[in-house]
Structure formats: C-alpha cells, structure tokens
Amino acid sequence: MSATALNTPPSSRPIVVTHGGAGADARDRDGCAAAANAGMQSLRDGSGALQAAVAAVRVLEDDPRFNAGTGSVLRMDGVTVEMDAAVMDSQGRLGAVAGLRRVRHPVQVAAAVADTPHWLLCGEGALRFARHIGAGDHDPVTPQALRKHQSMLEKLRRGERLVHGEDNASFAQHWNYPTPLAVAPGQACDTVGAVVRDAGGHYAVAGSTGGCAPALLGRVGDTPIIGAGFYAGPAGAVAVTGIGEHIVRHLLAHTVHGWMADGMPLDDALRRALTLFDPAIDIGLIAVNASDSGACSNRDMPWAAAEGAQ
C-alpha cells in the first residue's frame, strides 16, 4: 500500500492530480506530470475547474502508454475497442459515455453530455452523438495495443487466471461477440483520471478508461458510473482506478467523499478505502479536497500534482 497526500491552504491554492492507472508501470509518471501540468495551464488560462480536468485527461488519452483513448485495449476478439468516460464537478455539471468507438478523447465527448438533457449516452447512441459534435473518426489501435493481446494470448496458452475470482471458462461459456472464439487475452483493467481544486475552491473529476480484457463485449465497469469510478462534490473530487466490478459494489468515490465530508482526512479516507477490498484485487485512488491533495494505490500507480500558486 502506498499513499501520499500534499498539503495545502484551505480553498486557496488550485492543484490538478493525476493517474495512469492501479497496476500500471509506475515509471510511466511523467505522462501523468505532463497531463497534470496541461490541466493547470488551463486553469492559469482561466478555465474553470471542470475544463481543466478534461484538459488533463485529454493528454493521458494521447498517450499510448495508458489504457485510454489511444492505447485502450483490445476486447476478447482481438479486435474491439469500447471506451468509457465520464466528468463531474461540484457545481452540477455531469456527463458520461460507456462502450464508446472510434473517438480520439471520449473525455471530450463524455464533457459535451453535460450539455445535453442526459447524462449518460451509451453505444451507438454515444458514438452518433460524438460525431454530431464533430468528434472525428479515429482508430485507437496501436501496435503496442496489438503486442499487449498477443501478450495475453500466449499467457492464457498457458493456463494462467486472468482475473481475479473468474474461471477463465466463463468467459467462452457467456461469449457474444460476433466472431468465435479463438482464445481469450486479458489484462488489467486500467483507467485514467485527473481530480481538480480551481482558486475559487471549486471542485471536478474526469476519468477515461479503454476497457478491459478478458470482458465480454459491451461490458461497462466504474469509470462511467456516478459514485462508483468517480464523484464531485462539496467536499471535495475523487476519482478511483481499479477492477470495476468490485468498485461499483462499494460506489468507492461517492463513499470516500463521504468521509470526507464527514472530517475524515484525504489521506486516511484514501487509505481506508483499500481496506474494503481483498489484497489481489487492484485499487487507486486520487483525491482533493478543501486542505489536501494526494494518491494511493494497493500496486504501482504512475500520478502526479501540479500545484499554482495562491
């Protein structure tokens, strides 16, 4: 377990946080220093604390390196990409989308949802309403996403369990792709996200994620699920990175806002939270609230914070 928290004045100071994931390479900390120093240059450019979140995010889906936007993963067929994303902040704004296709930044569109009626579009759906918004067509797969499914191919070859408390065999037994069944990749399920405080003590988180395999097709984890991926609120932002299926179950960022709200410490509410989870199964967490800033992870987690000044 690994947490740290930064100390700031009360509702004085903006600060972007940053992730690439529980589970990813922790020398992968620069791409998250990069998102969350464009996170806040968007504030210094007057931005409030909602853009500068997805300005933020917006870097970590251009790098290959994380598992969102360019870089998602590759569904069991080898050949899918569905994209969740989702933005909130503590003055009411909130969009999502989830099983999303062929889009550069779903952060971006996922932004563009809080403008509308709704606040989660999914599927077809999402993807005709990102190209009305005039979200280009783009194709995420990367040859590095391509040698991470081979990579999972020849790991399965090998009987090795790919998640945590599922038979691999389930997987086959439920399939519903299209295609058939060849054999199965997995990998973690990966997410990124950035939680802002603006220097008006406003507060915002977004998140994106590329999916997860073994899954199968139109499966939706936390990222796009209010309370559970991601939460903003008076007391503060959250965002949570990790094996969805568990997340969701304990609605993790809406808890940890919770006991923040009720003076709770971020740095003990961060650390609390990965008390509610057995040890194997990936969980991170980032945070800000009016005093404080930080991250914890039960693995390797890459995050970064850029801090303004007062």
Second form
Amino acid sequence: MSATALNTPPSSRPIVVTHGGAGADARDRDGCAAAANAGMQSLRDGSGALQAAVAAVRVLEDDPRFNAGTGSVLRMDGVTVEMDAAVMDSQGRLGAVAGLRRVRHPVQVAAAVADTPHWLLCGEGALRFARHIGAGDHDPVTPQALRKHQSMLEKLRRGERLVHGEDNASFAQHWNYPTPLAVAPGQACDTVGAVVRDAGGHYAVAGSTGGCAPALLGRVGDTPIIGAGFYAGPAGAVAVTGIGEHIVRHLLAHTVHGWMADGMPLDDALRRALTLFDPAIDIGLIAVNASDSGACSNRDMPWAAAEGAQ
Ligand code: ASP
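Could I have the structure of this protein in the form predicted in complex with aspartic acid (ASP), to go alongside the form predicted alone above?
Okay, now the whole complex, with that chain kicking things off.
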C-alpha cells in the first residue's frame, strides 16, 4: 500500500480497527482480523471501548508475527527486549508503560496503570508494578525474532545504511549496554494497535510495540507517548505506527485528532498526516470518528476492521 487511505463504509455502528505495523507484511492481515474480532466480541460481551481495544491488542501481542509482546524485536545486544504500550479513551482514562521487560501482555499492564495515580510507568518500576498486578514472568523472545536479528546483522555487515538520516556508527559511539559492543543490527520496527468506537459513541485506542532496532538501551519511541503514538478524545481515536523519533516531533495522533475535530474528513486527515514526513520514513495510522474509520500508510501495513450491529 502506498500513500493510500482505505476506509470502511461510513457508519456510526460500533467498530474495532486494528493494525500490525507500518512496514509489516500485509499478508498477515488475518492476525489483524482475529484481533478486531476479539475486540468486537468484547464489546458484544458488554465491555466498553477501552476494554475492547485492550482485548484486540492482546491478540496481536500473542501473535509472534508482530513486533509486540511475544515476537518483539531484540535490542542491539541480541538478548534484551524492551516493550512499550499505552491505552486511552475519550472519557479520560489513560495509562502507559515504557521499557517493560518479561511480560506477556504489556497492554494489560498499561491499562492497569490507568487505575493508579500516574499515567506512565517505565523500566524497573513498570516491571515491579506488572508483577504486583499478577502479570507473571514471560520470555517474549521467539525463534523468528532471533532469525530477524541475525539477518539484520548480515545487512550491517554488508554495509547497508540502517536508519534514515543516521550513521550506523552513531550507535556504537553511544553504546550504553552493560555487555560489550555488538555489531549494530539493521532497522526493524512495527507496532500493533487498535481503535474502537463503542455503541455509546465513546472512543478508545490501545497500542503495543517492541520498539525499533537499532536502538540504544532504554530507547522509547512514540507508542507510549500521549498525543504522539496515540490519542482519543471527543472527535475520535487515532493510533500511529512508524519511526517514533519522527512521529513525536509532529505529535501526530493529537494533530490528526485536531484536524478531525475541526471538521476534516477522516480520510483526508489520514492522507494529510503522511505528507508531513519524508517518504523514506515509515508511517501508518488507523483512526475512527463519529461516522468513519480507516487506515493509511506509506508502506505495506496489515490492518482489519470488525463492525457490529447498530
Ligand atoms: N512507532 C514504533 C516505535 O518507534 C515502531 C513502529 O511503529 O514501527 O517504537
């Protein structure tokens, strides 16, 4: 898909839209469809928009084809996985985690943070909180992630430039892992996300990612940053995927929400978002508002929608 907005037909029925990351394999759409259906089932079971978004993202976190939860990319040391996740709804609920390790469903931990006095927990505090709410120890490293890591090392050995606008050497120069310098792997991103409109007209968004590689230890992208990787408000919900370092500079999710609040059609708002970026940068979005829903990316991006009865 290239700079294309794909909309579901206009409707105000409940809807769940999911994505598997800008630059991910579009053939993995079935995983997004399973997640959207899980979110829709959650709505049918009486959940609100936020719980439905979490239900959808949990399915994507369990699918090893996507870079979130199980299947997250390895960091540059080839061992560490650090995950980010967030949730928000149009009724003011907000929670996020950053740099979270060894948890199966980071999005569930993010949702639990929304019940604390805070909105974002990171690193060791996030992990201790996860254990406190009963999230057990889970190794998210998969054989696929290890293979991907190896193929990235190969790319680096071939001297490919790995991050748009960045010299590969800068990762070695700023190396902050406790282990000795490893060969920097190639670029791998992707995030999963869901946006929901429930029967009451409330909106919610949830997102989860293993982040980008190469990245220094402790790197956090846009996924757990309100207004950048996600936003839900009175005009709808928006989830963003792509290179976080660029997305945060445009506060992209909030910007798109603002355009919709000003009356711009959802389709136009998604297309306009892509024009803010150099085409070399992966960007993708999904959104829902009062009448529409859709997805847009300048790369292949698996996504799906499930719509309920009025
Ligand atoms: N936005 C994510 C990050 O920068 C990665 C992605 O969506 O592909 O961590």
